[in-house]
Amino acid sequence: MKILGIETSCDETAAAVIEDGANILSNIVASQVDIHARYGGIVPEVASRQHLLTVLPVVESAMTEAGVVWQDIAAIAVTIGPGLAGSLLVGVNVAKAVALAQGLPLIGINHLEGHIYANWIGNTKPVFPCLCLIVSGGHSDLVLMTGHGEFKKLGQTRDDAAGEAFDKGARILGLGYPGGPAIEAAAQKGIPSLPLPRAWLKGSDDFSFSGLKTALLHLVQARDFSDSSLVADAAASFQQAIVDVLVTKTLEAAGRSGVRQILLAGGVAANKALGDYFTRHSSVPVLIPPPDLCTDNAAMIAACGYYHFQSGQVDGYDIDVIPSLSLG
């Protein structure tokens, strides 16, 4: 069975033809991140217009790639939510439009959802119960997940996600956009000597990190940080400080809720740092998708898709898109 993902969500054009949920038969990926970059963060108006431009080529590219044609199409799974609402609406009438042309069904998909469906593409088969760290530029989520399309948050930010985190960490330190990578690239070259605050919200299985970056704020205001090497020391000190909480409260709710399995999801997932300490820390198996399924892509809509509409679900045309739709 082949699925058509389209994924708009925010700044990236996706579309993807994924068979029986997990074989990639195509993964187009259209990056605005060069656009955004002169902004230091996305624009929202800017990133609904360039989809507009993008979104028809992207979808045509993952038909050629995949090698099929319409008639071999079993259903369009696409982004309503969360997300940006002009990004959007983007790929939700897009895939409308193609849906109802071609006579397909049309599967609406949580975008947090798909992310964590990127661990069931390739040879991979999470087992159940599973708890899921969901770790993107707006999202800090733990979630059980007990089977298919059954999930129950545990945990979520308070403020800054962690993905949001670097970006406003990197910007503080003057390493660019996107901050993610900006920051990792540099704590490799540093040593996380420096202190910094770890917010533990004990009792808690929630997160948060606007202290933190308050912190290396002051940080940087009280030193001199024109010497790179201690530009390098403050990124390894800033991911570190994220990393230690992501993983130590991830394995506290790990141990209370008795899970096979720890699912990373999102684009910080693609963090090295972050999967190592996992891999070093953890008594229970750790899955992490490769990093180009970690940030945004189409074929985590479409492998979750073809879950969906194993299970029987087909919306109707008149779907519309929830910028702040939840999980769990």
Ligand code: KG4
Second form
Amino acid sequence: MKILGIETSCDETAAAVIEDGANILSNIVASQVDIHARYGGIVPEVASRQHLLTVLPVVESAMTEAGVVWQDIAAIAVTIGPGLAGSLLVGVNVAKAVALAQGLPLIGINHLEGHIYANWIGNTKPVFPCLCLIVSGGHSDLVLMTGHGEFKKLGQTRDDAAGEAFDKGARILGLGYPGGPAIEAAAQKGIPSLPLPRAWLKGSDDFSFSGLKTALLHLVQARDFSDSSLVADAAASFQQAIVDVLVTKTLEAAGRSGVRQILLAGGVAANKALGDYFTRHSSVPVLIPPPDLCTDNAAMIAACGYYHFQSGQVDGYDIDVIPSLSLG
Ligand code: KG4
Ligand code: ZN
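Go ahead and give the structure of the form predicted together with this ligand, now that the form predicted on its own is out.
Zooming out: every chain and molecule, the one shown earlier first.
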């Protein structure tokens, strides 16, 4: 069964065709990163205009590369939220128009649930109950998953998301945008020797990263950061502080909830230091999608759509975007 996925929640225009929720037939991502980099972050109005320009060619490429025609597609899955309203609207309206024109079922997908389903792509088969750590530009959520579509949120960030912290940290260090890959690259040349705080928030599964960002700013203001080895050490120390908190708190929650697996999801899950630290410290198996399935893509939306479709969860042609949608 082939599902077409469409994703336009933020700054990637993406479409993919997935077979049986696991096999990638095509996975096209048109990134706007170069356009937003000059502003140091995403400009929502620019993002939606760019989606308008690229969405149809991206959907056509996904169909062509998969070698399919509309008659081969069983349903269309599209991200309805959370995300930027103007960006979400582009994908949702294209999905609606095509579904209506081709008489195909339409499935609205929660972007965060989509991130989790990147773990079902390929040969990996997650088992329940599992604990999902969703770490992206807008979210740091710990979610207990007891079955397909069954989520209970245990914790979330109280201020900055992990990806947002990477982006703001990189800006403070003058490393450019997007910050996660930039900090990861710089950190490889440094040692995590600088003192930076960790917000443990004991007794809660919530996260907080804004104090860490402020501490980095104070460090940069107090020392001479024209020295590139100091920048590398600061990047390594900053990355290690985020990794420490994410891993320690996730493993605590995993122990308490007795899960059989931990699933990482979202752009920050592409961070190799995070994956390595998890694998070294966890007694529970940790699944991490390949980097291009951690960052925004439509393959994960199509994979998630497959499981919705299997359980009869199909939406009407009147679905709308929900920019503040949450999970669990
Ligand atoms: O999931 P995603 O692509 O988009 C959202 O749904 O937000 O996540 C984007 C975030 C950005 O903040 C980016 O800096 C971060 O993921 N990111 C990383 C890495 N690659 C992307 N953070 C740390 N290390 C990386 N390698
Ligand atoms: Zn995302």
